[in-house]
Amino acid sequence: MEKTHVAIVGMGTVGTGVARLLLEHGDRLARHAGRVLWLNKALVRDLSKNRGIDDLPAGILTDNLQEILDNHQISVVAHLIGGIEPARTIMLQLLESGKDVVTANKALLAQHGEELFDRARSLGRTIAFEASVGGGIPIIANITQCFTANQIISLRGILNGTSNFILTQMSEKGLEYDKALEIAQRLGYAEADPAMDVNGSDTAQKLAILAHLAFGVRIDWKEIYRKGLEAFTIEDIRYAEKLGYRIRLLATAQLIDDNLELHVSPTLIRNGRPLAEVRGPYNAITIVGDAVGDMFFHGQGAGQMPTASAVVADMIDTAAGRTEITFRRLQLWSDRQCEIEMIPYSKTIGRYYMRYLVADEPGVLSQITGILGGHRISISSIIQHEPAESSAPNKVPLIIMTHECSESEASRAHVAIRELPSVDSECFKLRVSEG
């Protein structure tokens, strides 16, 4: 059977799963391919270093990018570093020499999705990238081949399995954030240093990329509006499992009278809907499709083997001719203008979670509905509870979900009520939904 000679570029713990994926099942793979994908090389920085491959063969691995770009038997590259340079430095120069690319690195494309498109174009090249949305989940074929009868409507996901790992530690075990932290780190669903993970910046890097292949939007995933788990605490965790719900860390696009609206933000997902139901460090994505109408896709969203498998059936597609097709059809990250206005973020319309820590003493219940109706903001419900012994003396808890209103209005509302002397200056507003 004809082969297909490929490569690796980085050989950490996704890109050793590819290796142990192209060496142990090669046979299943060259089924699925029409042709062996034949593992050439694999770019390592410590040759010394064991890869816990026992039947890895000799003269594989490198620490010589050269090697790869100079052997011109070598036709497809795994690209799996991560982070912005030399990631971008070295993902050019393995287009320009006659290497068609599969990588992970969702940083990289949403920050230089352009420039790399562009130049993979133009010498002929393509970029097959399943596997940096969503670990395992073929969200990325879903969205580009399955759902182009579609307009899409609506994605709502969660797309961190880090933030997801820690919310159910804290809700179904009632850690604090630090305990919950401190065992994602030690099960390596962390890492030391977990910011962007846990500040939204993740996710919203991912949903740039989904936005874009669903609505054909270019954005800078900087300009998303994004909150992290900061905006809360576990006591938020345990008023809304009170109220029937569960608070994850949410990406949101859809489209509102054809404008777009884009946002990353711990939202209250009422329990039973499937969204509320993801647990542990798993990633979940909800489409509605004008025809196809509602589509739920689950499955792990990081981790050696899940992501493997994406960047591998890449590696199939583009070795067996599909990805050229796809690549060159789709004109992703092109100069094709969309029409699509974004709506800011400061307009977009829902309902919200607000708690408050208050005086224990009259008039002040009306002084907060006061400024809420002011506001335009009509209230679904408010829940006040007795002071606990070990709450601050003469203060009390006031939890109030509104009806939909502007985020502006709803921000507004939060400060004001948040500067009246009676109430605690430890404030809290999240959003809510339904679906």
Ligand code: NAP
Contents of the next structure:
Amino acid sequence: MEKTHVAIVGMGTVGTGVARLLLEHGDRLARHAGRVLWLNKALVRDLSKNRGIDDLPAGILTDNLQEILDNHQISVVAHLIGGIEPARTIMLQLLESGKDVVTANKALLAQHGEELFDRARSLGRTIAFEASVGGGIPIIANITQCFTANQIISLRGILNGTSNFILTQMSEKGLEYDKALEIAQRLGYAEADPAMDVNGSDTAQKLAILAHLAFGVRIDWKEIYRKGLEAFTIEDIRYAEKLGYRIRLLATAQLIDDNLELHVSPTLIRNGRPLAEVRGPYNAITIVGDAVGDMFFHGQGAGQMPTASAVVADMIDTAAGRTEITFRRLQLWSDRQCEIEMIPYSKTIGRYYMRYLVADEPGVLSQITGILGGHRISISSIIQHEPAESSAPNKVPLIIMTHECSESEASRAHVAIRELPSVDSECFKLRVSEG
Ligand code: NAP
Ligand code: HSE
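Okay, that is the form predicted alone; can I get the form predicted together with this ligand now?
Okay, now the whole complex, with that chain kicking things off.
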């Protein structure tokens, strides 16, 4: 059988998983690819570090990138180092040396997609990136190949495994935030800088990629409105549960009258709806297409083998010649014009959960409801508990769920309520979604 020589650049969590699949399941991969994927080299920084693979053949590991660049047998490279530099320079060097590249690095694509795809096109090379969004879920292939008869109308997803893992550990096992994050890091879910996972940046990068594929928009991920796990506390998780909701870090892309809203925010999702049921490092994405209707994708969004599964599938597609056809047709991050305008976050419409700690005295509730009414915000439910023995004296938590209103009115009302002398400074406002 013919051989395609491949290399791995970066032997961390994902790179090691890719090496395992190539070395331990070569026959299966060869059957699916119609050729042998032959691991020729794997680039590491530290040759003495144990990579946890017992049967790694001698001579494969190298700490010299040039050995891969100069090796003309190697045609496909899995680029599995994170961050921007040296990842960007290395990817350019790989393309320039004639290699087709497979990557899982969404930060790099979200920031430098235009430059990298232009360079790949001009060199007649390809970049495949299924693992960059949704880990093992084949969402990129579905959007770019299976939904091409559709105008996608909306796309909503849980796109960060680390933050979803933390949320479920906190709510279901009562773990502290720091402990849950530490476990996520140990299990290989988190980025080298886990702040990207928990502050919504990683999700925004993935949303920028999906929005580009689904709607053709080219948006700087930093321009996407985003909030992360800092926007609420364990108490909000508990109140949401009492109200019949779960909090999830939700990415939203929605076409409204040919304009697009994009945001990432912790959102209360009603129990029983598919996105509310996503647990641990799992990701999920709902897509609505004008012909296909509703679709739901669910699977492990982070972790060694689920991500390696997507990387190796891309390596097989590249070796078999399928990537080239899609890559040329899609013209991703090219100069193609896109007519869609972005809707500013302040103009989006949503329901809100608001939580305040208020003085337990006459007139406070009417002040708050008066402010909401003044901003034309209708209340859907309101809960005020008796003060707990442990709570601050004469302070009671007040939880308000609103009907739909504009984000700008909700924000103005929230600020006005927070400024009332009878309201504590620590207050929270989260979006609510029915499904
Ligand atoms: P990781 O465990 O930190 O591994 C990165 C590897 O790259 C490390 O082994 C590191 O070497 C190596 N490296 C960094 N700079 C290098 C250089 N200049 N030369 C050679 N090697 C270099 O990261 P990961 O979790 O595997 O993630 C890799 C990429 O996949 C990231 O872009 C990440 O966002 C993405 N991704 C990860 C997951 C996941 O679940 N982990 C899922 C989807 C996508 P050392 O070992 O010497 O430090
Ligand atoms: N750190 C990322 C996550 C890896 O937790 O989702 C998958 O992209």
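Everything quoted here is computed from the prediction, not taken from an experiment. Residue numbers count along the first chain shown, from 1. Here, rigid core means the biggest group of C-alpha atoms that superpose within 1.5 Å across both forms.
Fitting the two forms on the rigid core leaves the C-alpha of Y177 displaced by at least 2 angstroms between the two forms.
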